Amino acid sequence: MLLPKFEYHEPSTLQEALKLLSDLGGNAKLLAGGTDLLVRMKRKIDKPSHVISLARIPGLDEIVPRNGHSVTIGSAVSAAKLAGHELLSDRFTPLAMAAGRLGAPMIRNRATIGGNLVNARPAADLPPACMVLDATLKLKSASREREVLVNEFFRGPGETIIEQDELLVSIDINTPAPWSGGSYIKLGARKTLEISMVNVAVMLTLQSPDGSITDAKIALGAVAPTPVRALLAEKQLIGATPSEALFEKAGQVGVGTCSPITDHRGTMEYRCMMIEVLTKRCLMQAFERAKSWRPGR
């Protein structure tokens, strides 16, 4: 299938890109990795008159630690770079794990974190991971800049709060507290190039290696119109002593957060069962990582 005709722009600065986005209005689309946009253009779902490439804009493809307190991830950082980054694997584990499960190696080399978030697919890999890490998204236009919490970013399938003239510039994440651990699990019919039937991301923080849970975050994908936080399950965990029975109960409570559908990948009933199973499993993995936390690791 051929792409529809369009005018191609390759700005070399962020300011130039934002001005183009403002001037061209709804006739323009942003191109980062292109793993979603080019497919949609070939299928004639999107027919932009202008395509603005982000490839030459400096800084958008960088991961920058901030004195051990936080990390700033440019919106054009690829999934492969996220998955292979030592700091992310160590301290921001759900994000690195989710990036490693996105698509196949060829897709991971092109797909970007910004595109995965802005496309707002209910089954996307990176949103749940960003949600349990309390990520903040920096949005910029030619005339303004704002920061929004990732938990407030999604409105529905393919819909976010980003405005037509805005660009997602970066994702900022504070470093998790000591004795924290996280995990991510994705369920699909195959290991690569699969859309999730259910995906689960978790972050746990312990008072000490053998202490109670001081903070818990659970996010679920592919089970509602947007990725969701299992707030009631989180509340049940905080202050409690970790145990397999506790984590099993949290999985059962988490089902109440969701409204899964039946489609060709799985039934509603099967998805509900898997929410329980995978939430428990993800919590167990996060607990083991939290217990083995080490300063400066």
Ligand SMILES: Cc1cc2nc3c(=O)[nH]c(=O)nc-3n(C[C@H](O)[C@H](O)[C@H](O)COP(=O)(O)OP(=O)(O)OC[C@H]3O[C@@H](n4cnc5c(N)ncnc54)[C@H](O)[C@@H]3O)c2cc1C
Second form
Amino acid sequence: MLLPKFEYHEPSTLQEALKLLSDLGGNAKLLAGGTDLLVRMKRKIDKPSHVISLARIPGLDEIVPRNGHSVTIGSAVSAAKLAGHELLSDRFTPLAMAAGRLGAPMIRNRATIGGNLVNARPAADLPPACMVLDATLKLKSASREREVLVNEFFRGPGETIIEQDELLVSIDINTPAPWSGGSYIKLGARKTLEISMVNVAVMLTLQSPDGSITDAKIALGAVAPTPVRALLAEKQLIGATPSEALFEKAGQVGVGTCSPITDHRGTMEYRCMMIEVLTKRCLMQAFERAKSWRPGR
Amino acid sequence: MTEFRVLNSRAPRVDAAGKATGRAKYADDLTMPGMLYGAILQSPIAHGKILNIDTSKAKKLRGVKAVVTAKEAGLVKYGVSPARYDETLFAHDKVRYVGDEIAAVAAVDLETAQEAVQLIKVDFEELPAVFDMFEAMKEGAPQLHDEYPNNITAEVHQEFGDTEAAFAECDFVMDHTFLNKRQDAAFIEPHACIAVFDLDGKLTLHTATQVPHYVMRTVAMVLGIPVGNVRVVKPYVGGGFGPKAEATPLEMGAALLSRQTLKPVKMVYSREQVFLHSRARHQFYAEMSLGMKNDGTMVALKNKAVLDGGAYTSFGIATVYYSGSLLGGPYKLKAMKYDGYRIYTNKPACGAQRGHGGVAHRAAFEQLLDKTAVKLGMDPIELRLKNIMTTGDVTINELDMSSLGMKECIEAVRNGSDWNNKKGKLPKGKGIGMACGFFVSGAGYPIYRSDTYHSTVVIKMSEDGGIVNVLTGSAEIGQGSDTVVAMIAAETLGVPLECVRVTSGDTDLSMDLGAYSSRQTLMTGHATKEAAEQVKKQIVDVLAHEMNCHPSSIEFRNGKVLFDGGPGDFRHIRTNYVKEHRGWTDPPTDDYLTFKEAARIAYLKLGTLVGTGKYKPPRLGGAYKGAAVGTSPAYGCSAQVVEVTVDMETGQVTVDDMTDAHDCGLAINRTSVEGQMQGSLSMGLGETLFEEVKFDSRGRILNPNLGEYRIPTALDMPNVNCIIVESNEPNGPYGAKEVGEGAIMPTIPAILNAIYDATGVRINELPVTSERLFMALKKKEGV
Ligand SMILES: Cc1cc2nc3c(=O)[nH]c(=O)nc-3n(C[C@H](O)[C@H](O)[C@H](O)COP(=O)(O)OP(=O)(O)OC[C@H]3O[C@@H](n4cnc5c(N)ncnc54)[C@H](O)[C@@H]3O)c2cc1C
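Would you mind generating the form predicted in complex with the named molecule now that we have the form predicted on its own?
The next block holds the full complex; its first chain is the one shown before.
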């Protein structure tokens, strides 16, 4: 397969990129790692006449901690960098874990968090992780800037609220409260290089190591047109005393949030049953991590 | 045991440096001045009449140099087996699958060629299509080929011994059915070629093939060129596994376009086109019954096969014979009955793939044995050992096990896996399973009927005496055949491996049927050995004359010449040599006369030293119909033990450990043998757990890419404990026989038997996706 012809731009400032984006209107596409865009262009699904690279824009590929209370992740940070980042693994665990399960090493070196969110595939790995972390997305165009919650970002397969002239600059996440822990589980056929049949991200916060649950967030991927939060299941958990039975119950309730499809990767029936099992497992793992939470170094 | 200097070692591959540094050239790396690029138009529908083809717009596109359809290509029928030539280069009356070739274009660049293909307008009258083999067999099903009614490509009915009588004397009968799925071989290098016609009407075709010889014959036949005017040259090839063992429309199309334009034409399949061309493993349905005695003696086997072959025959006739014949061993049977049907459907044609025709039925049979062992309360290993064949046994369908280390293999994996401490003692969710299998070391007969040699080899010494040039038409496709050939030449001549240079894969060099049916080590190996012996004799005779000694007192070892085991008094030869070579930079100082000096002296006497070797198997097999399929001068065999963990909540299977023992006669190169073992197991693991080419309701492939057609990754594949068993095959060169395909035979059933051991659930349909296993576990819980 060959790439169609296009004009290539490599702006060296964000302003320049935003100007190009607004000047070129709908004819341009931003290029981050290219692991989605170039594939879509080769398949002639996307046919931009202009491609604007983010490669030379300073700062987009940085992870910046903000005094312990939050972290700012540039949109062009690679999955490899997310997966290998100590602070993220420690405090924002689902995101680091999900990034570690995205594709395979070569893909992780190129794939970016911004590309993953904007591409908005229902089975993508990073959206559920961002959702349980209550991430905020900073969107910028030549004329305006806005912040949106990741929970309000996705509209449908491949669709988000981002406008044609907007660029996703960064992802901001507040540091979860003490006694929080999270996890991420992905079910695919192989151990790596897989598109999720189902994926689950979880964050749990405990009152104390042996206390009740004060906050719970569950997000599920590949089970609906967009990744979804299992709000009813979360409700079951908040205020309750953690136990395997409780987590199992949450899994059963969680399924209610989902409307998975049957396709050649798996049937609806199986996906539903796996949502139950994996939600429970993921909660168990998150719980173990929350119990062993340590104050920051 | 013979002491070897080169053989049986772990010598690095002769192509290692080129491949590791990226210098090795594959077909798509080649370019030529003035080269054009070709593209193929393939059918978008699964079944339809072609009413009209309008190429006028394509021809007018700037940069297009030729557009060809059946009108230019002609309607010569071809295929693999002359008994079923059912393809033409381009479809003319109808198309039979999504992907059927209709036309081809040559243009100045690939973009233009691809654009031109889109401009060809084809009017179809769509016909009802059939995608399922059982549907295709039914009365009233859409018919693919008028010449082959009821969509039957071929049917086989064989009986050995008196099956009815044998079943009558059995204590009980076990039944089993099994269904695998259509495979893709998923080699890394898609097919690619460049065709060049010179002004004398001679064609040189550089192509990524396993079989330069057959490609030469087919291209010559289809394009009406004298065979002698076609030269096929194989650059390095990135894997074949079977689907590259026949001529492709790519090769014939490029050749035709080159003839039309008198320019070199390059053509490459995209990954999707590799899936569309297919010629990989069939889908098999197996149904079998095994008659047993209560003491564990196997008595008789009834075996039925239905194969989904896709739209054309390809290797299909051989495939459907193999599904029967390869169950003749390695266990003793009194009687065996086989009924096989190979069915046309409106999908890409299936052909040969590693373990040709045998893999699915072996999987079914070894699962059936496991079931039988459970019924008998017998250890599956004991059951097998009780019925095992040994060296010298002849199967009921007359396959001669001239060497068979089957028992040794079984014992090796039993010990190697610590079977006795694990079988029956693992916790729920963990399981251990085993299976056996065997395979040919080269088909006993060529694909077309002929008395031809299967392999010839030419060895030509460099005039300085230092380099042994081995010239062979055999095909190095990544499996290591060049290294095997070089090692056999070096061993035979008594020179270090570095002195041997192999040039291969060129039909102008020698006759060789190519890389399929695991034949080259044995057959090209024999021819190489004979050629080397001839060269050696010429040198020895000259030396004997010079030294005035008996030829039998001369020996070559590590590039030195020994006379009666010592250096001997060779001063006059060296003096002569040194005089000859004033100015050469390497005056010999060795305490012994060197092979190089000796070969140079012989050259001065005889001219260029050339040896030729040849090999064809003796007449093999029985006289019954189809007796040829399954015959071989030798059979490799193997046993495997697999350990798995099953996630009982999700159905996911993890293969934790694999222990494999393979009898390859003599391991020419131990590392290469292990490579074949590991590769086979990985391929079998993929087929068991992941792989399936899937179609939508209109016959379009849903997963024609390596993202969604899943082959195992490094993380899915455990380390393999490889145990090499060497039985010293009397019909093999230095005792060697196959490892390339036999090693895959036990893998699928060993994994399936391990899954049964872990879960109590017997899965008889591939692939064992987590969903399939989970649903089966649920169902079992339900009862
Ligand atoms: C072999 C393979 C395996 C894969 N495996 C997985 C997997 O396991 N899990 C998974 O989730 N995904 C997987 N993917 C998909 C892909 O790798 C990810 O979605 C990746 O994160 C995309 O990032 P990118 O930087 O490559 O995006 P690009 O391809 O560069 O861009 C994707 C889209 O986002 C837009 N975009 C990018 N950055 C911005 C921005 N800052 N602002 C606005 N728009 C932007 C682009 O214009 C484009 O439309 C796989 C892809 C391949 C090829």
